[in-house]
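Just the one chain here, laid out as structure tokens, in the form predicted on its own.
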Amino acid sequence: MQKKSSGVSRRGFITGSAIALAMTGVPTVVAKSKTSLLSEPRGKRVVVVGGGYGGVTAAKYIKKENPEAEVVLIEKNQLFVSCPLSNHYLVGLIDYGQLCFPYNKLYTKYGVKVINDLVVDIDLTKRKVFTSRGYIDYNYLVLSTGIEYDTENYPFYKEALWHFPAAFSPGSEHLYLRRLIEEFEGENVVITVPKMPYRCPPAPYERAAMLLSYIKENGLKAHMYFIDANEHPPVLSDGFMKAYEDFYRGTATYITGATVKDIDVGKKKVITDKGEFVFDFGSLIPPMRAPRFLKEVGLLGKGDRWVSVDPMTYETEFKNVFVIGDSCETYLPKSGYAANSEAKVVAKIIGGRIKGKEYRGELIQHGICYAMVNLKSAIVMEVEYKYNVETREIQKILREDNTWKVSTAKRYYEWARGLWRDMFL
């Protein structure tokens, strides 16, 4: 029997349950417990759940600038995993641990509680998040959930997922996919790309070049099968095509505008309305949508794959719930610099509404995509969104740089440091 708490103590705030089902999709199996995990805060409690780059960037900027406010991150994993620059890990340019970063920082410099659980229920009208080990009231709540592989709708994916990981979701499918391609020695390679929107719209193309770029440099003899659902790159086409016309040339085929129809894991062969693909290695990436953890609590409508949500402040139907990052539907891409801006776009929101009066500042949405062409060189896309809160005017504003260059990839390295710094430093 669980012991009602009157408090979590600092100990209690960097470690916890390791119990992992609802949020990845799993049906849960664990019970609601009526117990209060934490006593009365005396300012306004935020709740925080996900630490990804929404949450960590919501929870640290909300409490930097609500000293007075008690900000409660709740995350299942012990370490933050970036996904921004992991396909540098799978072909040997970086080490994994420079993707690793502990939560403890936002508790010792900022005063943010971070609790390792897994969220098993929300009650939306009793304003409570139910975690494995008890519940936690909230005033305010920021859902900074991801992404889910849709092997519902697409279920060919489950086992080919097993064998071959999409290694769009941070963590062990990196590792596994990493060691498949170093032991990789056959002739031929599959990659396959949902339909938009998922996360991180240019990384199966560059994780596509990148995989080029080190078959040739590595004297492999093989070819890549590029398996597209869209016609073409959808964002710095003209860097993307041209770079694989220059660069890989006889080396692979793209085959745009296809439909995966199944996967035979057994013959590894890809079946598609474009024809069967048979493969050595495959980087097998499925068509995703937000977990449906989010449709159990009432945020996602029959046949939705991404939460509504006012697309300039992301605030859901049910007032004071926001949703940011990869599990909405907003104008920005599905990226982790993308949602790093949106947390920062609620943060200015519930900081205002915490002392008292709403923000009529103008809101702006940033969103940077770096994207290696090979081992060496990269382009880079800027788009921003200002939204005037009074006059609801947005101007947009893109810009594409598709000459690739090696000063670009030096700045994608230094772009990826300084987003890790403005979350963990």
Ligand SMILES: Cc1cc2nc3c(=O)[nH]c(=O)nc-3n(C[C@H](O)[C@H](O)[C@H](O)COP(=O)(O)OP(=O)(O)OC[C@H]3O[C@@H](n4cnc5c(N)ncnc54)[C@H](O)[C@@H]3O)c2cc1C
Contents of the next structure:
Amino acid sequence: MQKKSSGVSRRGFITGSAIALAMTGVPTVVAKSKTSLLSEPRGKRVVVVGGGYGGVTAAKYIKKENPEAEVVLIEKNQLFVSCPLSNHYLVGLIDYGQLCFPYNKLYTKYGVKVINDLVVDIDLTKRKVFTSRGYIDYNYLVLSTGIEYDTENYPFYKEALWHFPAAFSPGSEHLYLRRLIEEFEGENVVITVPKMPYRCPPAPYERAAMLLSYIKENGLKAHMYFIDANEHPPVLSDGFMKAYEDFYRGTATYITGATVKDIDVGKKKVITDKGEFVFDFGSLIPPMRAPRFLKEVGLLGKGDRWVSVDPMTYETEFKNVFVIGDSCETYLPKSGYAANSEAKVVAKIIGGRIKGKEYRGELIQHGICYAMVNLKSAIVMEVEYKYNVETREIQKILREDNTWKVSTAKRYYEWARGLWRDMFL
Ligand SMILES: Cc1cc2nc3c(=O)[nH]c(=O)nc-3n(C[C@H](O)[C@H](O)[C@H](O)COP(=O)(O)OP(=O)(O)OC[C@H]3O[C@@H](n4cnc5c(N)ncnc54)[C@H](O)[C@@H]3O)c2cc1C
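Next up, the form predicted together with the named molecule, please; the one we just looked at was the form predicted on its own.
Below: every chain and molecule of the assembly, starting with the one above.
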């Protein structure tokens, strides 16, 4: 049987692979290079920066719906590693490998050119993206660069995170945090939660619940101090608070509205305006922001933590430059599902412009957040925004199911697998 063509020439594949191999790892030189990394495209070129939830979805859907366009995805890491379900990994419910996906299918099946490199600068006027090795011109730019820990404004977190990684960024932080959990023999646990907005609002509460459940199942003698800068869980509050009252009150203390002032790593002590907490094991989750380089390129205003975009189209003040996912400020919670949904909106808008007409259909964005309340049961929230481009009216529909269910925990796995299939297959 004749093999179906992927629509990608052998020459193109070699170019993509060679670039990918040559650019592995974090570059030591970040000066702007004058070398063009790719030859002139035949049609329009869309550059997507960041191969996470938003970027992978955007690259795949833009190329799928506009095969005539050249789509280039630039990602600094060699593999995609999922944060959703990473709390499951931390307490031993799944393997790390289940969170990892290679980018190869995006190329072989869809023809997206994948470049493994760090973006160091963007010239928004000349429409050029600079990596450590060269530049790429673009007609349309989509940035889905996720979050950065805000150690600039909260410097005491810097050293603390070397010892106790937050594991809120995809990658090896989770591996080390899991080892710390496995080696933990008991006594005091501290979790710090920053003020909203931060990546995945229910994730710290889920981590606390799963960790307490793990501690109980392993017969460890430990007490958790859950230090929250917020007054209550920002989503699924009823489900989490009931779990706290019913399962964890004796083994955990919930401190609300507390500001972390300092962390003494040597003495393993978190200093807050509501007291000092000594710990043996810590999951120290710092305040977050969009990556700093977005400020340097002119996309973040002074003092802003997130990029300002049209909340329904994700276009920035620069025409044809879009920011999606956790880096931007929007109605949706900062979540992988929201980033996936936003990417599809942007794919429609860019697709329309490539074809020479502005997209005029209804734009729908979704957010779904599942959260475990112990090692077996979960709760879930769904939010949907429908936006009518003609009337500019927004309709919001929110649903929370705060009843713990084993069936919801099963749907959680299925939901994640479905999302990964949507991105990579
Ligand atoms: C513990 C935990 C549990 C979670 N659970 C859920 C859940 O159940 N459901 C849910 O919907 N969401 C969940 N999330 C949230 C979800 O992980 C994020 O919201 C999602 O990853 C955001 O997608 P993104 O594309 O904005 O960022 P990311 O997925 O982080 O992708 C950003 C990518 O950009 C790359 N990058 C950044 N800067 C550069 C650069 N200069 N050059 C090249 N590449 C760059 C990064 O390497 C990264 O791969 C969870 C998060 C955590 C931490």
